[in-house]
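One chain follows as structure tokens, the form predicted on its own.
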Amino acid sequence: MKTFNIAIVGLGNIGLEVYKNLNINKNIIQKRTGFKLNILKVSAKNLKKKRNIKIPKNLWEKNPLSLAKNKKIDIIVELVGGSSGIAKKIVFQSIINKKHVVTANKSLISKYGDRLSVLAEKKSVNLLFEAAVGGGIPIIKSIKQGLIANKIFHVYGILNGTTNFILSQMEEKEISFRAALAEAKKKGYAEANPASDINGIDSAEKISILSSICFGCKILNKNFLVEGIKNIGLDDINFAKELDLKIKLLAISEKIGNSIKQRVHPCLIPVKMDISNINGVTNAIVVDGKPIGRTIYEGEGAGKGPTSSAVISDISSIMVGNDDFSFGHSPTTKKKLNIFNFNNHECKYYIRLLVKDKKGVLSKLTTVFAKNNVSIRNLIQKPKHNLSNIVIITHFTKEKNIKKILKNLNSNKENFKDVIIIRIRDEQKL
């Protein structure tokens, strides 16, 4: 029986928890395998840090690219994180070395992930990061192996759980979005630098994966819009709740012709809707495609236990020898695919602004959505102070119709505060 010897490098949360359940469950995975695995060696940091777990001294290895030139290391687990440094080195290293490469690096594979798959084709090895998007649920093995028949067109969910907390918490609890961020990093749902999850870089990046697992291009990093939540307020949420809808940060992506329409924003979403009671730090992705029809997977999106476990599927993989394509497909045969003009999108609006409770300053803002061709659906108005809350649902209209409302609004703060914007999904869609 051929026995798989392993190095795990980096041993922080995720890595410790992989190196326990590894452990643990060496006789079910050997069962279910017919593979024995072995942890050989184990890489970190900082080697005198107190762990809860006991990792015996011979285990040891104090350079991590050390492991990528040992002949006898069959598989490498990268959970060190970030899209430079030792992750990148030793991820390029080992794949080079002919060694198989596990990770949960969103980071690296989005920005790297064409280039690793190319090598990885090369050399004959696997490069799998089902741990990179989604946490526990197993989206990529299901596209790439559930869905191999199937023409994807449109794919979208809750890819950030600690956004999805944050604004559950706002409406469930009433509390402003510090508040709730606050109570994100009590929990340890958020870091002590939460910018990445609320500024929606982290969907971004998952979304980036997804879309070239689901459409066979290259990946697309750049130049798409990317709006976090930290500007929605108490308002926006209460507001939300009168139209019977609810704030998600969505990552969305569809292909159209020969582009990919992908984007991270907040959207509003109806409340029948079921992804609209996906809350706390659940997750949940949507694919389209044809001849299946709709998928919808849903659990929980990070943490060690749901991640541990993705990592630990993708090592089983490698052992049966049941996954070939990094991305699902041979990387010679993924296309350049254009980015989406944004502007060109149409949906409708809504736009919360503050204004100056005076005669005439409603007169003015209606102006300024006639002289931009937007045709407005809905006006509430609510007094907060001396001021005014005003919320407009517009009617469908294009992107770049609504920039120069706001190029408008915001060019004339004596009367328009705080405007915020937020786009409404297409109900057909969801």
Contents of the next structure:
2 protein chains.
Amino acid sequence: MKTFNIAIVGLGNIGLEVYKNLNINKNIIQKRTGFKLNILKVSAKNLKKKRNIKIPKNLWEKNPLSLAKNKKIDIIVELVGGSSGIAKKIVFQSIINKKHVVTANKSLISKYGDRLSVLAEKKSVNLLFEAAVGGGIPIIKSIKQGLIANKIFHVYGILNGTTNFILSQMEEKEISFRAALAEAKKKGYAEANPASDINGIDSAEKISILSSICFGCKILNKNFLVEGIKNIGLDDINFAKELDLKIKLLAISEKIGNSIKQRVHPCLIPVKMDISNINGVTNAIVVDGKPIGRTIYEGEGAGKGPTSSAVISDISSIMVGNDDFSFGHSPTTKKKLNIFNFNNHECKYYIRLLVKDKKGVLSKLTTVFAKNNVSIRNLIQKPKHNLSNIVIITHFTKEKNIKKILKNLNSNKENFKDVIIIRIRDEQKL
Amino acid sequence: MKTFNIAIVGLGNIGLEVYKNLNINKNIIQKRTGFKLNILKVSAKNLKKKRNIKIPKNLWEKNPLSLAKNKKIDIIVELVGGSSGIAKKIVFQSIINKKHVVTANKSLISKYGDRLSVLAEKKSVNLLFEAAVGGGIPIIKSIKQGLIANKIFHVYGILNGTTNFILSQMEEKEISFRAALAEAKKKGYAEANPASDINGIDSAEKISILSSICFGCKILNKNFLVEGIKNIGLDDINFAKELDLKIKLLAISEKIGNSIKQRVHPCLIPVKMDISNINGVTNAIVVDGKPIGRTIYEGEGAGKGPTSSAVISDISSIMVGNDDFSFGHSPTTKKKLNIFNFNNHECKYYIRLLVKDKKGVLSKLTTVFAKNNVSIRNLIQKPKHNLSNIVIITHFTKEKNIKKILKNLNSNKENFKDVIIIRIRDEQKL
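Here we have the form predicted on its own; I need the corresponding form predicted in complex with another copy of the chain.
Every chain and every other molecule in the complex is listed next, the one we just looked at coming first.
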């Protein structure tokens, strides 16, 4: 029975949990894979940090880069994070030195996944990253293996637990974005600097990885629409409720001909929609393919337990030798596809703004819409302090028209304030 | 590039769809697996049946059992169905003759899965059956590979699309069981003889397979509680609505110490519960494990598209060589566990019955409960024709007490008629 020697680089919450669970479930994994595993080395930036787990001294390695060259090591588990610095170096160096790599690093994979997977194929090693998307949910394995017989044309979901928690809290407790963010920090669901969650970047990295796997294309990691949730107000949550809608930060990708319509932005979705009741830090991913139809995958999107489960599933896949293609295709067959020009996107739009409660303003406002060929479906006006809070729902219209409207409204700060738009997602129209 | 030769036995709806999709998606599968596949032979009971797909004459084999001995064939795809007859023969013979087998046959696997997997390991071939549970949902692969690092202690779900469609229709359209069943037959969701769906047997076979995979135990395919939905009336659906509950046919399995609490029966579940909004023919499976927590998998539970997706994913797994253990463990390490004595099961119970609307009956009824130490939490009485329709919700109590009550009530047909019990599922108490 072959033994696989493993090195874990990075011993934060996740790294420690992987270390712990590899030890606790050693026998189970051995029974299930038919192979032995052995943690040969660990490495971390701060050797003296207090950790609740005792790690034998002989396991520690001061210089993580030396692990990439250690001939005894079969699998490097990179849990440092970030798309540069030590994480990048150790992953590249390990593959160059013919070591398998498991990582939870979405930034690194979104940025260098194409290069890394080509390199891995050349060196005949595996590069796996199940934990980079959807926490513990085995979404990457499911798409690559379970849905292998399908042409996938649409994938979308709630890929960021922090923002979903914030939006759920705003709705449930009727609190502001700021208060909900504070709550998320208190519970450990948001980092001290939550920018990449809040701004949608985390979701964008994840959907770029999923698109590449689903559509067999090179990773499209820039020049697509990425909007976060920091402009969403409690007013929007309340208007949504009135309209039988919910606000969710969605990451969406569709294959349309030879281009990919990939984007991250808040959406208003019908309360009856598949994933509208996914609350808190839960993630959910919806995959549409032929011939399978729709499948949905839900679970905790982050946290040490789920993440370590995903990391160890990758380690096991390498041991069993069952997951040769990082993105489900030989990297040499991955096509370069284009990003869909989002100006041509069509949907209904929700636009909310504050206007001065004076004669003729409403007429000025509706004129802006008429001038830009956008017809209005609903209009709700409510007083707010000495102003009016106005919500407009448009009929189906193009993004480029809405952009013009936004420009018009924002150039008239005298009358129109705090303009926010949210796209309404209507799956009937997909 | 190695070519795998495949034979498909059984060309009903599913078999034809597998044939079709293997041809349509040949290139995709080749790109994704790195191997070629070739349908070498097909076989079906009725050679003359009109089929919409043209199959070259040289592919047809009259005697399916000869395929099990055909040296050129690598993988036998059994889509005949049933736990005896030709399906059983072809699967056993194929494995004995060192051929990999893919099947969608839940009855066969539930009955002979242990023997077959031991045989497959001995002969160094794979026996895979993703399509046997949850239609296209890659639930078996997800548990075996994605959740490989976990100790799973609980799995449950809606595993039968036919009954879920019937219950959904009863609720949505306020129609009787009979009318909903007729609707299901009309739409092709129920077979001419739907007994195994309606009686819960189909769900029972599926949960017995899932238990074995989740808990690493031998298949427990008898002596556990299996109840169907044929006694559920529109009255129950309506009472459930009033109580903010839904009725679902659930298959549930938990590991409790060294025994398995496995069962299939209708449940009343809170409308807020994870899978209460799974309607129509959709299946959903919930898996709880450590360290991952809860993950949920949803998709169409039957039909030719999803089923063929699952069958082809198994064929691909065999080509890639990544799925050696049918049940996720070496069959020699599978333990024999016991079935939990369901008399000791505890939950709240819903009991509905018709009583004569005469003096003293209610007192007689409540005395039966008191005598058997079951305390009543709610009681609703409504007139129905010249009788009274009574619903009682108990506090937590044991199954054995409820059995006594049932016996008491059924022995007094004079006063108590059409007694039905439904277990209330309360996950808080798990």
